[in-house]
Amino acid sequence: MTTPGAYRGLGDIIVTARPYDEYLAMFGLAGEDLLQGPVLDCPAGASGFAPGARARGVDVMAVDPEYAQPPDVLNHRAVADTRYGNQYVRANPHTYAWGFFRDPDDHLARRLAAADAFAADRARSPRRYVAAALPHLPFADDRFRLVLSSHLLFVYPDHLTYSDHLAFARELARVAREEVRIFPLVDTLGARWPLLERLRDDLAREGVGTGVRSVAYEFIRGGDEVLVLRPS
């Protein structure tokens, strides 16, 4: 991990875990998105979704090049990259919305609380944490019907290329049936990335269609759209 100010806003590319129902607000969510899967999340970090999913029935993939680490590592880190965000969120309230999260505390509460659910459910189903990073995921086509990419492209400008993005996003689309869902379009410090609409021609020119819809959730000031890719 850097430390503040080596990079723009939060700084280093850090291991998250967000809750199932934080997936849900994220990424607009119902139901009936999820139960007919099989639903993929890449990267998944260290995240309470594919438990909390897989606890109602829904065939989910997680995948992050993170869990080449030994469990204990990974986990280890997961919940000292959480309590580094929270220092970071009560060291800039001014870029934070509260709604989803009451306080500073009941945002580090639950964020850990997301990290054990991981923790515990890597352990009972290994199988579904696959170790492989973008943009070359080991699966076929149009794997999964569903595609969620959560606080990777987008958020970290100073990591990643305009190449990099366009990479990674076609193959979150390649190995889509229906939809990618891309969340948040801005950075953590609230600047909508500039190269969106770029993004979206190049895509088109290869014929996936792209669309942006606002979702009632927010965190990050000014992220509250998805980016949704629908492939050809």
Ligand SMILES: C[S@@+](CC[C@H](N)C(=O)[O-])C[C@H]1O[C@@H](n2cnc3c(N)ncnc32)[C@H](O)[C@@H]1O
Second form
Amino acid sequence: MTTPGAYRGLGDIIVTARPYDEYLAMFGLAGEDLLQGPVLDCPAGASGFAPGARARGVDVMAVDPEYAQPPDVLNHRAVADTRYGNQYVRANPHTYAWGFFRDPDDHLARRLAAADAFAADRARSPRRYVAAALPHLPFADDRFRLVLSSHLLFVYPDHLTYSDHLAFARELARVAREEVRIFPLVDTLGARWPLLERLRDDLAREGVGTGVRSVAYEFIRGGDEVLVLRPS
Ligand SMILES: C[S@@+](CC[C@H](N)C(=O)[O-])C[C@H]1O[C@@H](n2cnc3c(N)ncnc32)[C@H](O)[C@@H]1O
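Alternate state requested, the form predicted together with the named molecule (shown: the form predicted on its own):
So here's everything in the complex, that chain up top.
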């Protein structure tokens, strides 16, 4: 359920369904970057990333607290939240750059197709979808070569404190062997998260190197950068 008006921008944290090719674009990945696996998608929501990657032979795990829900309940919510997100996009077209998606109809069709791919893949491979919430992931240190995290950190500053962001980033780095990529660095209004440099300094003191990289993808205007963490 969403609560329009209770928070700035889009509102509550919604369960979105970004397709596989949108993941490649927003994280600046080539398909072959993934093949060395294992890869973690957290939060995965109802995204089509794990289905698309698995179909290409990638060892991939998806994590989201909403996986505690029975599949039919979550699948229904993912479709409802996708429609809500699309209505928001239609009502606020100036906040979005049209390029990856041709227009709002294309946005809706591709996100709904991703939600379908998610539902089918979760039914086929339920053990690859783990119910857990940051900052506590049920994995050993260095378990994944690459960790991808989209549209949670930095996007919902009304919901997450600075301490939440630090604890979430630290936990993503703990389970990553080579790299964590976090996208985007803006909220749903396109405002850059103001505490990014403080977070980078705090992570550096703990031995986690960071970098900001531009990507050739922008949907929320201003959202074309990825934060890369390199655990020591
Ligand atoms: C906007 S969706 C992003 C999903 C996916 N990455 C995508 O881009 O389509 C945000 C997700 O964050 C999840 N979430 C909320 N709190 C979380 C937490 N503490 N740890 C991990 N995931 C969380 C929600 O359940 C929701 O599915």
